[in-house]
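First, one chain by itself: the form predicted on its own, in structure tokens.
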Amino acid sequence: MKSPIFVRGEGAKLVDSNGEFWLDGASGTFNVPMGYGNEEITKQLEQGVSLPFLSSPFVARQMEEVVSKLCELAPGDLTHGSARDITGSSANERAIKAAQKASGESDVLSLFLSHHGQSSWMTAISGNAYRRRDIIDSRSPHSLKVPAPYCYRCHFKARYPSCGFLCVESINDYIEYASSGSIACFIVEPVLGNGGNIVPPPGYFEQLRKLCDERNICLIADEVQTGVGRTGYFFGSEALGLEPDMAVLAKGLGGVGLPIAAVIHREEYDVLESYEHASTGAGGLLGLSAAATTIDAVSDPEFLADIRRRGEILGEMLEELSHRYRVIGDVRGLGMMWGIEMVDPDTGAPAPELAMSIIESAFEQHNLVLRISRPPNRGNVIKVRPPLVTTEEELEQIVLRIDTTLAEFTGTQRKAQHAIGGL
């Protein structure tokens, strides 16, 4: 696929340089919630043009704003953090340097098919690393992974609701049996992101959560792709249930893709001290004053409460598709946060070849959309991630495009397409 060249956007919208319009699917790689030329965050931005750095000293004030406008709005007891990281990579770690200080432990727990970051540190704890392990010595004696909540392709073949939670009351026997003994914390996405868009269970945070109290154990929320308003909650972890004693937002908390990440946590855990955890490019005001403004604008009631009813029909439509395409195998999601897994119809097996074709055939159409995880994990989940701001009629235009794609593949009569509006 050779990439255009995108000289402007309006929203969900692109245009590249030959005047071509394209529709972001994927809100750039997630960090884009609030689209392209967003006038609210770019007003903002331009004060801070003439003066886009300072060291962090001189910023506290605009963090201490950005910190505090997130602990009002974090579920749970949430009530310190920080804002001196620009990547999920980073802030991962900070939360993880901070649970094994507080607690004096060691060991990190994780979940089969997660994804926590692409430094040497956060893939070795990563449980779906793709082949990053193949180039560097990423491996960690302290890291431990346990299975997902995965109803689909289930780890223990078991039934939901009948099978007891068996992916929590598992952990037990990995921790007494696999671990040091030594546990600081549990890390894990409300949804596994990168892993196959996979939505735990009703009831599941409650269980891990459970466990996570009898054992003393911290969890820590990576809210970096559910975060922001991404599920239709400001966290996604309000949606699910979750009640974390960390939790770490990046990605689309610079709103239109400035760089910029936070920990927020329980007060035992603010425990580290400022050179224990710091980058020289962490709590630029270009980043803190695109985060300011959007944090107000995505915690608006109204706004997410649009987002859950557009997100609603995403769903519906995307379900729709399932019920007459054969290789797709489940549908999943909530908020603007969706995933289809295609299969090989006869067998149920994952079809990573396909999922790619289909995404090849979408970018022909000029619809974004990307694939999670890569060969030789299974690599057959389509993402449908578009901006939080993403009208209806660009939502069924999304939906259209890969409708097409698919009446290819497979050799269905397709519905006739229509063109997308101009910026």
Ligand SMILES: Cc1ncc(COP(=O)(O)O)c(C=O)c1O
The other form holds:
Amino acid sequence: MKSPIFVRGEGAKLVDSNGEFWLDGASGTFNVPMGYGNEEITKQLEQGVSLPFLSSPFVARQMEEVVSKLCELAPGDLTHGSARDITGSSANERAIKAAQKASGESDVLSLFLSHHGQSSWMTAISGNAYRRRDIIDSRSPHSLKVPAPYCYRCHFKARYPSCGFLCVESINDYIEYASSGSIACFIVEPVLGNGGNIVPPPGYFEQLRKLCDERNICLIADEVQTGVGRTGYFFGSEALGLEPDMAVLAKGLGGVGLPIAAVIHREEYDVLESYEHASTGAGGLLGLSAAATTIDAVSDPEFLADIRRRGEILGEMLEELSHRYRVIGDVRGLGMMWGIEMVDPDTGAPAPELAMSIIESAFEQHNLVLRISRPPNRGNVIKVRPPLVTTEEELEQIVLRIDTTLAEFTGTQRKAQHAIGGL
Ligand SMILES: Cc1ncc(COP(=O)(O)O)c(C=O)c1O
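Cool, the form predicted on its own is there; where's the form predicted together with the ligand?
Zooming out: every chain and molecule, the one shown earlier first.
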């Protein structure tokens, strides 16, 4: 796919050097929740331009402000934290180090299909490492992956709710027979993002919490994708009934793509010395100031309620497509975080090539940017994740463009396409 040269943006719209309007159905790399050309945030950034960076001891107050805003919004008893990371990968590492140090235990539990970053360590613990483990020796002896709550393709071929949460129950066996017996933490995405936009069924996190409590395991919510309003709640944990001991935020925290990551946690995990986890560029003033403004804007209850309202509309429109196209096996999501699982209509097998072709075609013909989930044999989920500020009209337009592309691939009639202003 040949990339256009984008020269400006407005909300979910991007304008290329030929003056053509595009719609971004992927929020950049899921890190532009406040959309393009957001004046509220860019005004703040202008003020920071003369001092884009100060060493961490001199930005302690700004970091504290970001952390206390996050703690105030977080579910459960998360009262401490830091905003001293740049990437989600390193923030996840910070969280795991703290869990290991606080407990004196070693192993890290994670889910099949999970994605926690691309550093060697995070590649090692991700259950969906694509082909990254082929080229680097990043197999951690302390990593243990367990079945995901992927009801559409249940690992146990069971059905919810009569399954009795076998995916949680089986974790006891994994710990008993496959771990070192020393478990420091369980890291989990509230919605498995890169693994296929997998939304756990109701009650899953309650069961998982119970298991972690019984076994004294620190439960870490990797909110790198689900945090900052993506699900219609500030924290995805809140939407899914997850009460974590720690939460990790990155991607959307900088509002318009500025790199900043944070970890918040219960007091007992406040154990790391500054020399045990740090990086030079972390805590830049631009990122901190963008984060503070983004948190204020996204946490507005009316804004969150409106994301939920628009998210429901988006879900209904995608669901409607699934009734007309047999190549859609499942539609799942919430808020501005949806996935369309493409399948072979006769066998139900994952159809990754079809998903990729649809994304390419949408890109080339309809000026719509979408992304796909990554596992080599299961990269069959098209992700629909526009900025949180995407209007209802723009959502309709996104779905219409997917509809048009699907119709071309399946030879089906489609609705007439109406362009909206500027598109
Ligand atoms: C759930 C999740 N965790 C962690 C990461 C890693 O974040 P980063 O790319 O900022 O290192 C990602 C990135 O895609 C992610 O989706």
